[in-house]
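Below sits a lone chain in structure tokens, taken as the form predicted on its own.
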Amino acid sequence: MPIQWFPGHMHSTRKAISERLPEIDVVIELLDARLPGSSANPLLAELTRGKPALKVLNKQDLADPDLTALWLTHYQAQADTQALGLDASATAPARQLVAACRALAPLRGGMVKPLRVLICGIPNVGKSTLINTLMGQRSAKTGDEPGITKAEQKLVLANDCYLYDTPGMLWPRITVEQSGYHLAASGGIGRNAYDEEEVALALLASVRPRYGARLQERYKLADIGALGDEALLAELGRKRGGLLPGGRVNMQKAAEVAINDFRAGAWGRITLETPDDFVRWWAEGQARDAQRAARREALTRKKTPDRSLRLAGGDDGIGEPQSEAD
């Protein structure tokens, strides 16, 4: 099933987002490194077209180095965009921020034009945390779930630098099925929008086929490849002491635990889709919802008939039948 999770407060950040970026110079957009196409919210790309943007895979120490590497170029090759890995709790790779954001904007800066930086992304995603960093101080209120931050903050960076924060935001509705999956399981979607043995299921098959000897590690199980991703769930609560009376394997227990070891980055360095895997996700997410609206504009044409046909009668037989002295 689809995931979706949109809380009113998120209406108002597009919204406010719209009203400030007439004044903004660069949009900085938070992207989580271990899922960087999922965690790029298409309505903010869109809200924010035109603008020199700055993508920052945050979060890079818990993802693949070289699937890192490789989101980076595809994001470097993009128009009048730069890109770059990130570790937010890290003070001095924070700093690189405002250099690229200069950098973006050259013809900003000083007193008299500083530069006004918008940064965005998905809730949970290390916003605050970077804010917090590039601050110095505790300037943002952080946690391990997602929609912390409610209210714009402006806060000053240099004396002419001027960094706007926004609430973490999503798109109104999720597209693309594997997007909502991974970012249920990276702590981007509130636990009441998902289930959590549905999510675990679809990050094992997400994460087996390039990390599945991680795996066999963590768990020690023996050879997972006869194992389906329900099978191999069950062996994982099993292992982690998640059985009911009887022998029988706690599914919910064994759900919690998967999910929590990645979020913790107990697999190791993993990145769950690569730039590729994105594009075709995107393009049969797309062709899906094409498909819907065609179905939904034929379900109302069979409801409401024209109404000229309706009301005279023709050739084709369709209306009321006219009498002889007509």
Given for the second form:
Amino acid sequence: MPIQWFPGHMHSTRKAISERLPEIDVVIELLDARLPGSSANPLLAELTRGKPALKVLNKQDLADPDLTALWLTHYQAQADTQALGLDASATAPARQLVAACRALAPLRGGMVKPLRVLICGIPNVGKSTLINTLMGQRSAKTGDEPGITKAEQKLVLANDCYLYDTPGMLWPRITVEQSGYHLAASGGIGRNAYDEEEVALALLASVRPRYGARLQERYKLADIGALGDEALLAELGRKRGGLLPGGRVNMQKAAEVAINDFRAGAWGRITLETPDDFVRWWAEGQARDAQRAARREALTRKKTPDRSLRLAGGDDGIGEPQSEAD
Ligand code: G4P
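Pass me the form predicted together with guanosine-5',3'-tetraphosphate as well; I've looked at the form predicted on its own already.
Now the complete complex, all chains and molecules, led by this one.
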């Protein structure tokens, strides 16, 4: 896995979330509509299990509408879960969010039992934009209340609806390889943590099966069907990335062009994964992890002979070392 980063304030954010959760009625998870599965934080799923959830597929203006519909159906089939697509800067749809939260916690509301909502998401998913849209001219209230840590901000959305904001949180190890690439391509992971050429190659591999014709059109390429991903990136570089002395393609530049064009929506509205893709990748990631753990355990056993075979004695298993002849 080439993508490595320091998960920043993960520990303090995680602590703030788990401390606040007991009094939270609904958890909003802001996802990137272009990569809903990959932008969902598995740590958050663990922490918030059993809480009513609102999955917000943000940046839907950049995502494939058909696949957004597929993802929304996928989430809506889950217990205690609502889902909606959003462009965080659009005011009217952002208001639907409060209505969806109220529907998830119908017994909350009014001054005596205000609705308390926690909002979480990975960095760069659009949380600040959404909060600014929701707050409009109202200023954000910050943590001068006991129990509110610096890792959390309390916002008053309505007289009887509070929103607790948390910093963008990534998780320390991504088990799904494609997710690492998708997060990097979308801007969820800082530039220093990955190799752009590798990410661009993975991005092209994800995009071309569904949207290959758009790539052809954008870069005025002939049929790309016969090209491998590396050859396709080189072609793109020849058209846009510039050539190095000797006529070689500047692959670094080509990679930057591909990633920036994807982020800017220059390939049209694109979604990198379907619910089925993600379920399959997740299972593969888990299987790989299990194999790795088994290999590690076998190695440890080989290096450290099992004490129970080597020692004899009382019930506590502690006794005199025995020789092979014993
Ligand atoms: P964050 O608080 O979750 O970290 O994200 P933030 O709101 O800062 O948004 C990150 C970038 O995503 C911003 O772009 C923002 O304008 C853009 N963005 C947020 N929501 C949407 C959306 O629904 N649709 C689209 N198209 N863009 C959205 P930026 O200011 O250009 O920053 P950067 O991406 O260049 O860093």
